[in-house]
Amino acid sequence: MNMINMKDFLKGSGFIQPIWVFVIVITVFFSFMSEYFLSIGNLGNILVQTSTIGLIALGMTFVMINGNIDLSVGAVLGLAASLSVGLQDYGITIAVIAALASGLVLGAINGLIVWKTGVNAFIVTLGAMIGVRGLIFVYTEEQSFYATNFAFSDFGAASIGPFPVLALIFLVCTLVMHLVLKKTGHGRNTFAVGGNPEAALDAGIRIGRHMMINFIIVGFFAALAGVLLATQMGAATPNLGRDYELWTITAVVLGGTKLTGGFGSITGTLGGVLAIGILRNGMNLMQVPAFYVLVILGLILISVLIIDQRLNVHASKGVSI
């Protein structure tokens, strides 16, 4: 066969995303290891448990396809959760709106700084992560908040038939963001900016404004995740959301999104999120200590990055197949 680009071959041949092969393999494995794994209740639990990281990962996918990253999402989640619980004396509606608005504002600030200063997004959002976490401790006075309205905490446990509401919200948001990425001009521009910023600029794409919109999107989803997590717990703590940025980035990278930008998908991210959720849930059913999950995920992530790098090298040179 003639020399061809590996990436084009995989796309053109309908090659299934590797993360979904992994999801299928571990699903089959855990179904044999535990009779409860494939029960409707447990599958619903997996979706609920992964919905928090999953929602953030939807927005992070857009940011990372742009070639950026947002380390502040865990802190934004914590602030939104604290606001949604702490402001309930003014009504649930006002509390939730304030929480979601905090994510939009913080996302806009991150995007604006990256746009106007040209400072690397890693540094900008690292500073935001530290600053917002400090703001949470100032606002909460280092105390946990507990929901005073039972309707708020009841929402986190609500179901429509056999399907948990939080899982349905996550799946609907996943579908919407998949369509935005694949079917809209903003989605196409996301790939263009991440793949070749100079060409995108020549094509008339306002790169700075575009990146700012994606930071706003991930800020919104981090805040939404914070509100929904608070409904599950019926409370918010100052440390809520710590390390969530690492879990989110891991899920997105496992799903095939490149750290250098220009390539990724929502379906891949969904696979990455489910892979983490299935591993944690399955190993818990097997009564394996939780820290082993971290070891396994770390090894998998490193392996994925090594394989991805080698594929890039072969694709750039051309391979004979």
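Nothing here was measured: the structure is a model prediction, and the numbers come from that model. Residue numbers count along the first chain shown, from 1. For clarity, a rigid core is taken as the largest C-alpha set superposing within 1.5 Å between two forms. Compared with the form predicted in complex with the partner chain:
If you fit the rigid core between these two forms, you'll see the Cα of residue 23 move by less than 2 angstroms.
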Second form
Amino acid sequence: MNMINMKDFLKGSGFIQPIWVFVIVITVFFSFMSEYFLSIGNLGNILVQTSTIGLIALGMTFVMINGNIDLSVGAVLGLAASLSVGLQDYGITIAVIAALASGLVLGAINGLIVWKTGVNAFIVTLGAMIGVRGLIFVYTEEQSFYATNFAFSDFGAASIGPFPVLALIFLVCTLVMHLVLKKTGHGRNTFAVGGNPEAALDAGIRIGRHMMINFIIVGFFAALAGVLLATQMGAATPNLGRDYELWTITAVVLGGTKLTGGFGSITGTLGGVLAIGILRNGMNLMQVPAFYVLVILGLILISVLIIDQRLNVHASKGVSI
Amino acid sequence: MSTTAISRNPRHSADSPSPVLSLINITKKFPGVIALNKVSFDVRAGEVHALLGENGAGKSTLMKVLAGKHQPNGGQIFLAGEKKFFENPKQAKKSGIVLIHQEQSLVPEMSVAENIFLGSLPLKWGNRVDWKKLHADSTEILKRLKCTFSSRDMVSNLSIAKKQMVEIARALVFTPRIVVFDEPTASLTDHEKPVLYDIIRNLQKQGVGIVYISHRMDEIFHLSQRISVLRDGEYNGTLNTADTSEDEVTKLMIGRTLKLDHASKPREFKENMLELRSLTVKGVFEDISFNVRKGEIVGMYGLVGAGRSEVAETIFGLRQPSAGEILLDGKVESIRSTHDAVARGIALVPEDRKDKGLILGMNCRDNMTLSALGSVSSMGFMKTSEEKVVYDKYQRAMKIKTPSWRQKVGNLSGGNQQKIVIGKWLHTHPKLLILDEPTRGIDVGSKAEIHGLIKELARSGYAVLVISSEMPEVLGVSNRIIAMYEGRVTAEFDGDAVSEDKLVQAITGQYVTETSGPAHSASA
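Give me the form predicted in complex with the partner chain now, not the form predicted alone.
Everything in the complex follows now, all chains and molecules, and the chain you saw is the first one.
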């Protein structure tokens, strides 16, 4: 009896998701290992550092719950960053708007192709990942761009009181996307389409449109992350955003979203994003060499998923091999 | 329940050789359903024993128990006098029991030979595949089956019938003791059937016991020595083929004195809600014409594969007609998508509720409101309190048994799941309700409830089309019955007056229209 309750508790059918248990555990651990860890400054740091992956992960959560995936986010981020810096001769506003628009358009194209052709999103966005990275090189001619307007780079370092602006933007977006997923018809249909596309279709849901909207959402957030990253660095390099799709997917999966679709939450994703951020930051403070950090992150990802699968064994009963 | 079992015990048919396989008092329960209730069945060496029953009677379940896919909750299996318990299909296979499936289990991207020897590829030293032997052995087996294709052909390039042959070839790799054919001719052409019959006779000569599941009487009488009948998960008797007639078998299948409650059927019909005029989807069904009036229940009866579900899918916008018209409320409508269909007041409760009707990982409430989110939201935001009101309304009206609305529908019994699907559609306030096999896999009690519900809905003005392959269901709820056979309407009957024999004839293509039913103007 106790076992079952424990399992329910860990499965998150109670009020706390497993990833948050993990976040709390590592927070406590690092606060003992380093006195600096729990300082407001460092916590703000973690949030700023994670905001890039975090913003993309918000959109990725929608796409993955929907049963798709988007591998092109890293490239989209890179292109938006380059545009937001490279177009500053036309004014910051226009540069930023163009950068964000590029994300919306690329997301829409991904979504449209997946919707209309039925080709697997993995393949479509894999192509987009390569192609968009190519576009960056075409546009930048392999040059890095540096922001000439200080207002742009100041924004990246700005804070309201003790809170960094970038961290606040991330938290507000998180709250908004949480509400969209939980409270809107689009959010509900996103779950339905990912959970059982045939049943969703039979229920009269326009599954293609919801897929496309979600690709646009993730495209937008990738572009937003790109712009904000550029403000942090005051520059954009053509290779910016490489591997970010993998970190994003890692964070989302850690947060309990299923690759097969139909399950997931923004709160879980926030936990996943923070878990990665805290581990990196904490190990940094402990002066663990960077290469080992990667090894440990990889091991943790796999372990968490194994535990998750064990907890859900009951759900998948009947599929015995 | 088992009081009548003694007189029908198959082992009482005295003067016969002892069976090579005996299933005794097999019981299999699934959550909420007893699929098999103390069923006994045996097969003698060199015999073809036909197994008959309506859809859902338990034939497939029984065979899955035999093949080790399901483990029985009670009863025993004896193979050649030895007691067996198969924990998995591999053990059954090792004991010489081979199941040839309806749904095929081939690897499409592999060659015929690799598929035949899948899991038992001949090897030479170094764990390398002995391709020469593989193809030589496969060719040998294919020759025995008189197959014209090569062992090197890719399975994905073969026709369905040829794939079926590969399945059969697989069974011949080992010397099987029992071979189960589950509707083997469903995908074969008339030209290919005799080859199958030859194979079966060959196996018989080698002393193999054959279980033959089929709906087609002519095949069964052609091949089998004995016929056993299952009904509603219970054993219902065994007949010697030589001493019986199609009529007798049919009676045994339908058997029960149907307590048809014609009185409770709806009686007030208004104008046409749905009218089909020569609706055709090329290669699927042809020239389908009938109508459903408001307040009326029309039953669509036929075997699996007769094209019934496809007609429903076309009305619901999942398929596009290649000819003919769909009229709703007297107006010709073009329905391009399910969204169109829902907007026009059509609801389809699909045949396979788990695959098509429900999002199993979602809770009861969310499934219930899925088709009409607009009604419980404003400005795109859900109003969960209103959703709850909607859910409570249908939960009470249909007596859905669940601990709470938070329960995932995957955990409910079949009957309650079906009620959720129906509730979901009622909430869209449809004018035409199509139910495809509304009570498949649902226990008897819930069946009656759902039948009652369907009648009540019709009385309150819905036009209802019920698709079913269960005769008592069709007879029990329909005002009119449309019979389909191989993509055509073969007859239209009065639901209160038609005899069971006529219905069976109509869906097996033996019925010659004598009434005004849309004649099958077969263009040979």
